[in-house]
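Given as structure tokens, the chain that follows is alone and in the form predicted on its own.
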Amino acid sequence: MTFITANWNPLGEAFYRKSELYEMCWNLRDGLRDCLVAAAPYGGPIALLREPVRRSPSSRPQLEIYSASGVSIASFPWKSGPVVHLGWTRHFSMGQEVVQSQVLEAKVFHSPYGTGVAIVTGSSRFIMATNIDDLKLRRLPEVPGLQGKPSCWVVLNQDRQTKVLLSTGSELYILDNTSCTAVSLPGLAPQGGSIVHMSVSFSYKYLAVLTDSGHLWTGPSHLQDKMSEVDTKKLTPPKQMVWCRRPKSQQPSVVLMWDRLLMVVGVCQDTIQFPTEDQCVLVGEMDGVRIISSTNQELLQEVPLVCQEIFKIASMAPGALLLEAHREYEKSSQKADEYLREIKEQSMLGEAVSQCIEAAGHEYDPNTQKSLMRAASFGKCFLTDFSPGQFVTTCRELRVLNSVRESSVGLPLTHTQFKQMTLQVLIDRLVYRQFYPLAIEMCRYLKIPDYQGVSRVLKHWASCKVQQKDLSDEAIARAMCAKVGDSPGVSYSDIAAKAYECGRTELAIKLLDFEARSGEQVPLLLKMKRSQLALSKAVESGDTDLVYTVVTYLKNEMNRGDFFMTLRNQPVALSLYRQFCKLQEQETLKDLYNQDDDHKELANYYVTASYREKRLESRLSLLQSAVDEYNKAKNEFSAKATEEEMRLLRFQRKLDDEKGAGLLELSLQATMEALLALGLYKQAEQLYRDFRVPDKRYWWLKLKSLAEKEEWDELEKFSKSKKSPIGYLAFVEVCMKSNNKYEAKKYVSKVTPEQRVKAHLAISDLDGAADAAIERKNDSEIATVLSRCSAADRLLIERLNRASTAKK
């Protein structure tokens, strides 16, 4: 424990520490000197500028990108204009106004609506944009009095708006959308002097100011009250102000730095200094304070109040004494046993336990970590009613974040930063820095669902892998195949079209034959102009819609002749199409059968366009052109129907014309119903024999037409015209349907001996129909008899009777 606490500073009532977090990988000959640098929070990569303002036709800076511990991930030549600050955000520009505008200085800030730039600019204005995501800038009011640039600001975050807090000399100006307004700072002593520095905290909660006299004033940026004021006895500006504080801190403070010292600040009044070699650059974290050198990087921290019960000299706090349980344990000392029977005495094991686990979330060295796991472990033994939940999850999150702590890797993360950046961010990270291995191993290690995790990182894998030159095509599908295979959540169609936007169209197509969804395959193989292939894919998937849209798109990029040859090599395409055609595009289908030479359906076409046209002569034009293709398709069937239908259409025409009877597009059936009910029964004698109609359909329609019309005479002159193919017995019925029982007297004796039962019962005579019935001795017309006596024909019945039983 003492070696732990060796590197302990007190504070006030708290302690800070500095940690080496790397030895830098990189070889920088000069040094941070002359140099622009930048470093992304959560322990991010760092952005290096080299001799920024140096700038000659021959010569370009060079901007580099390291990793967190100095390993090069990029590195190219910087080609616009001079650059007046370096900060991390999204890729954007601020657009035209700002680039005709001279930039004096800028600052990139994080807020909660995302993250944001603030510059000013050669007419001492302030312009801000809140969120480059949404870039809307804006033009802040003018300060009174300003010629130039101020001689220090920053960006606030207060009462959910972004201002911009300034100093000209000894005066204070807050910025908002609307105005300025001059501001003090409460309890700054007479004496302080002009403003030369400010900081914000990493959560905009906290400001810290530092006068030409040295005095260091510290309070909430809202600037309603004051937490301390410090004279740091340095009267020369720091090149650095950045505020150490971590989340429920006991002691915040301010860390400055000069060119060889390095001082902590407390709001209680007390500093440590450290002295430094080297030209450092501070990055200012959540919970503490990256110093950034060119041989190394150290982390300096307010230690964590678990951290400082359990390893302070003397300590007896429970998790103090667990962990030296467990030490004793270890050496199978007794005194292990006294150790745990204290705090058994206290009922503090379980929070011996937490206090162990909670610690070794905030150690940075992998085996201060173990010490603690164990005797935590080692001290859940002696508990029944112990939750494993926080002991497993964090073993799992610290030898995660051991992991990416790696020097190889480069990300030196907090346990306080990692739950708060997730998981997923952490992996977002990890796949942009290209480690997919160590992606695709953490999320199986955690068990994160393959679409947020495995599935992920071969998707972005993928993506970056089609771009690699050096590669052939079918290396890099034989590849994909094998790591992505069925991976739940990833697109082979969105991997090919990042191939395609490659440039490797080939290989794209390669990609293409993995997707399972075919709805997915054609959209792309459309874009890149092999239509044909798209459409055999859209065929072979079975979904019309998805064939109706690669029709169309052909269609469109087509000329008609290739068109129609494309759609000939493929049946189901060209079967859709025309029936797309039969409901929207008639002449369109036309051209597809003369192609086609299929006279057969163009003859069909003829007649169905022929119902189309109002006048005859267009009308019969048409079916004359159809009976020409039936021909041409030897359709001898089709061909006479269609020419009776001709003839039909003059006779109707010539009756129309004589008779005005109006038979114009009526069947044939139909034109005799008109004919006879009009009485002209020639006419319609002549349409029987012409059209052959059958015998029997034309005595319906005329036995019919005659009942309806109430022609007995007529009817009964037809009826002894010859034999009736149809029979008496229907006379009969269509005499009584009319309720003329007279007139169907005069049939039921023609009736057959077979209908002979039904005729008599249709007019009502039992009589006749039982004596029928009896001389056939037929049962079932007995019985139907039977049926239709009632208890007032019991001579009848009797008489019927007798005759079933004679018959037996």
The other form holds:
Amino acid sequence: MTFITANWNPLGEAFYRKSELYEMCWNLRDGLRDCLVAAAPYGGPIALLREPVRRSPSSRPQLEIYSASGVSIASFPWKSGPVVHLGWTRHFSMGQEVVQSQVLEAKVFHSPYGTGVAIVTGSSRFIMATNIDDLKLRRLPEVPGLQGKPSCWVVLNQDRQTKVLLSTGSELYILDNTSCTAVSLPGLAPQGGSIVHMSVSFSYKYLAVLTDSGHLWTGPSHLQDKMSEVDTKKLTPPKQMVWCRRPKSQQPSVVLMWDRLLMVVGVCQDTIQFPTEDQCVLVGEMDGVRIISSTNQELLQEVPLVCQEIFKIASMAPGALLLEAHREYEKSSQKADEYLREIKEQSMLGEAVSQCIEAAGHEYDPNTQKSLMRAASFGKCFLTDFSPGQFVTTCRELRVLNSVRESSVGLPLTHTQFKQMTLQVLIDRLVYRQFYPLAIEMCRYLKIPDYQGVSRVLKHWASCKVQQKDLSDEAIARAMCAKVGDSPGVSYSDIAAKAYECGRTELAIKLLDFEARSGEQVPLLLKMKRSQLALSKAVESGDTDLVYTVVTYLKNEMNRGDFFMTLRNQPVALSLYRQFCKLQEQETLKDLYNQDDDHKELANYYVTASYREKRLESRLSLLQSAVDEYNKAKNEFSAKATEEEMRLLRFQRKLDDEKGAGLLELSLQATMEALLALGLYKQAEQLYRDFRVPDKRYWWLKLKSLAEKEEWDELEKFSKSKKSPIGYLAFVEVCMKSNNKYEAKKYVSKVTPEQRVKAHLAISDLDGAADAAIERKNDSEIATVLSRCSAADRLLIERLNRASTAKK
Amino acid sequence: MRGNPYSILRGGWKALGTQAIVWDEYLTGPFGLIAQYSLLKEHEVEKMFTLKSGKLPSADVKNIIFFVRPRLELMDIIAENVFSEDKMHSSRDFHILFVPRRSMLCEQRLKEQGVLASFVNIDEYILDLIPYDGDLLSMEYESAFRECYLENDQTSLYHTAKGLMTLQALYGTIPQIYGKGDCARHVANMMLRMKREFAGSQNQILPVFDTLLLLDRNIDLLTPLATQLTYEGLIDEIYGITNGYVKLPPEKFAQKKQGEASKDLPTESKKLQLNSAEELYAEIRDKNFNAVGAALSKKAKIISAAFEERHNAKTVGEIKQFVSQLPHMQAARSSLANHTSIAELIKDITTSEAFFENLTVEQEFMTGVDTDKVNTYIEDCIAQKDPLIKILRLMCMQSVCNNGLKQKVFEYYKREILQTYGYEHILTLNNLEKASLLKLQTSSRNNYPTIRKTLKLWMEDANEQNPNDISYVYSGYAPLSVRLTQVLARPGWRSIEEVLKLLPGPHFEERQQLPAGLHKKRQQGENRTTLVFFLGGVSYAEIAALRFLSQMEDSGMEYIIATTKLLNGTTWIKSLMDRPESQIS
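For the form predicted together with its partner chain instead of the form predicted on its own, what are the coordinates?
Below, the chain from earlier opens the complete complex, with every other chain and molecule after it.
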């Protein structure tokens, strides 16, 4: 393992290492010569434009996009004008003004507001947009004396303000929204000469400036200080100059590239020189510099402190000892114990484990990662309360990083970059590159809640899938169902809407079928004019309001016949619509029943309607319709009852006309009652017979009516007219209710034996009751009589008691 | 379940400044259960009106908020209100809050009426399940049964499913769902569908309920028809409990306040709130009425003994302790006085011959005596023109207990009713038939006795004082719905498969997957909790029976009850009646 430090180069106190990331998969005939190259940070893809300056107006250069490992992702001919600069942004257009004046130079930058673009126009004016997603062009003030383009310039971010720092050779200016100020670099030696190159660090915090005398000045980008000044002893301007730093850098540096030389210039004035054979491109990252050549790609970075501590030759750092201990342990050597003891004596074992884990994160080679993690795991065994969180997380993250670093994926992310970029963004990137299975694997492996993980991937996959023109609707729908299934948070209606947008209505409908939320299906279906389907989906949802909504929509869309037919196939919708009609459109209700030949409901409808009618004639005609319908419905009883009702109405009308009896609206019973009260016995009798009123009820009615009017003779006559169907106790009780004991007595003798005691008691004839009870030898009756006796009835009580005991 | 899961101010209440609320009158009752006027007042509600057509009453407020159910006829009234308003004022803001949820149909209506744009806010106040008591939730959705079984309108079931989803969001996914009946099946289907819709976003809450049991009212039509014989049941039967309040005749209460007796208007009825917050009421509400007298007198002794304690209080400390208990004791005493009065009022009725005769007939029907003949008592009641609903209740009961009435009997009853109470009731009779409460006997086989015997619906010598079976709530009849619940817990429905097939609609079991780690680890002896949801209403006696089961030592099951509406035979039949416009009574 000693060779780990083989590619380490000392720079001041620190070390720099240049390690190979990929052998490029691409096959570039002419290397990177005459190409405009732009690579996105965080291991992003590389854009390459051949021969940006056209040889002839008809030649169309090809814009090619490769992954960081050189796998071709896309390629298309560049149809617009000559290209001056290539940078990574999202799609946008800068508008007419820019088109008219020529663009001399352009730079893409990152501001707190988003990704921005700055350009120099043919009229030597700077135009800037700080956020291309919300494009607002700003013309910066004129630079005094500037002709053509400046010798070099950079975009700076200071205090949430975006400024341009430019050099016209001897002069240095800062341009902001309102002014153009001349500035000077603090501490730059007077013999420095004019500025030929400038570079701002990844974080926009530091600035490097190179003069024509080969002096490199570095300092913070606010230009208040100087960090260092180094004489590179090179008089030709470099091709590229890029900062190389990392978070908590010990020894930041600037990388300069000439045709055959790469020079790393540390702030400490130390330099490292690498010869290069091929044309290269430098890509600044937050923790290093990527060097892309036509054959391979390397990462140049300062070795992280923790790695230095562990791997530095003869290091005694706890991590280094632990790694050594583990190595000895694997060799079954007792030295392992010695090393461990040494760490433990300093109580540094926890620290050692942490160091190994952290260092593993920074290492690119899986074997190195493994040996570090194994050492950490080994060390952990000797600790009792070491939280496993860091270990587990790092293991997981390393597996993820190793898999995206694969050449086929080509995302050479460092752990530091990964942390900065976040997992969410990484998944998004994979999704945009359409590495769906990998993204899903990763979400599952890292146990990301479905909502933010798997579902998001599937959603993207699905909306991409529906656009694949070569697949049949059926195949896509099937694939969709198999993959997406019931994954939470994936909205089939969104996917369907996408399919519909792409003109695939049939597919959209198929997809909507998978949508769990019917409420979501309905609006799209209506939009696609699939109203019948919308209706059945609405019904399925159980949301009656939704059903109503579709029904109302259909009602306006369709002709009445079709509308009714549609409803007929949807009983739930039909009954809801009936409810609606009951409250709002009575006439429609009738039509609905008619269409369905629902005679019974139709009859009920007529009955209901008859009660709203004031005029008797119309009422009767409605009732007649009801009778007809009841007959059609074979509901004999209701038909007859309604006929009866009509007969009663006619009778009432006649009597009202003749006698002013005020009978209309009364029930049959109430009518008879009224007639009896009026003394119209014959008419009451007629109703009783005509309507086949049960004897019992009629007798009760007449009995009460006569008693109320105190027509006792008439009552007696009535009682003798035939054997009472309600017995005679009723007579006794009704008379007593009118407080007529005399009349009541008349009926006591006629009462059946079972009710005799009750009858006697009703008229408060205790003796009679006692006689009856004793005669019937009925204990409970005797008891009833006893309970009514008071102390004064001593003799009676004795008699009853005797009878009671005698029986026993 | 204690505590109110709904906050009146949650959502919706965005209006700023002074407000006047215009209430859909139907909502005031249910809202009274969750928010007092004083609370609203704290939130700048200055005035409250009832929604009426015509002009809005004047009020010096910035905002007018309509609190309404999503019904078209109400939209028309609102439109009228808004139109008449606009002419005089223009600075007022209108808001509309739909309870329990927004309706596109209603918004469409407002649009057609040309007032939709006048509303600053259109929102919903999601109020599906209203906490009615510690163990009782009600949707207070009166027309649910009618809508489901007469009109085939399942709106209430949709709200039920939504309400259960809300409940699960608050109290965790209920792992097991059982059900019986078509509506139950429909609700369960919607719940499972909604669960898929919400999948992934569900809360990680340890489930409070182990089981949900959904029961259609129509699998047990008999129980609500019978006269309830528990204390609370009788209060409801006789005086009617609405939204937790009962109005009682004032005479019995007037004399209690001796000093102010003369001032009291004897015509104004006494309004009492009834819930388990009142200790005594919680104790006696579910007892058979015949056991209430003893309980009250025992309580009276305890209270007077407690008051006697003051004579024993010698030291300052003892007196201080006595005084500190005084408010509680006085509350107990006034509660005792109230319930003694109510019990007296009820006793007057239960000891009457009419009540006794009615009960006798009911019990005859339930035990299957002469259910296939015209019943003389019903006949007599018609002849005496007793209230129609009473007749209908008995008739329905006979029909249910006989698996339908013979044609001759059926038509005889119907004719009697039409002739005596008026032909317009033909519609009501049709409705009852449609709801299967009345029906023509089609097969000669009567299922009811089989069901009664298998489920032991009739228990001879039910112990009213110290019950050992749920049958005490009807003095002999064990409510079928509760028996099903009881059997489900032990030994399980498999044992009564045959009987379940005799009842309408499917029975089913569904399981809802719980997120890993939320499976309850049950302690030894810890009770399981079942939420029993009655679709179409539940009676107080059934609730009492379920509470009895919860309290039984060996049941191991605790029941929480939810329903669309609390009902009794009278309110239930009433909700099924059709009253043509000409007949207002």
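Each form is matched to the other, and the largest set of C-alpha atoms that superpose within 1.5 Å is called the rigid core. As the structure is a computational prediction, the values presented were derived from the model and not from experiment. Numbering follows the first chain given and starts at 1.
Visitor: Tell me whether Asp793 is among the residues that move between the two forms (Cα shift of 2 angstroms or more, core superposed).
Guide: After core superposition, the C-alpha of Asp793 moves 2 Å or more between the two forms.
Visitor: If the two forms are fitted on the core, does Ser19 show a Cα displacement reaching 2 angstroms between the two forms?
Guide: No.
Visitor: With a threshold of 2 Å on the C-alpha, tell me if Asp713 counts as moved between the two forms once the core is superposed.
Guide: Shift at Asp713: 2 Å or more after core fit.
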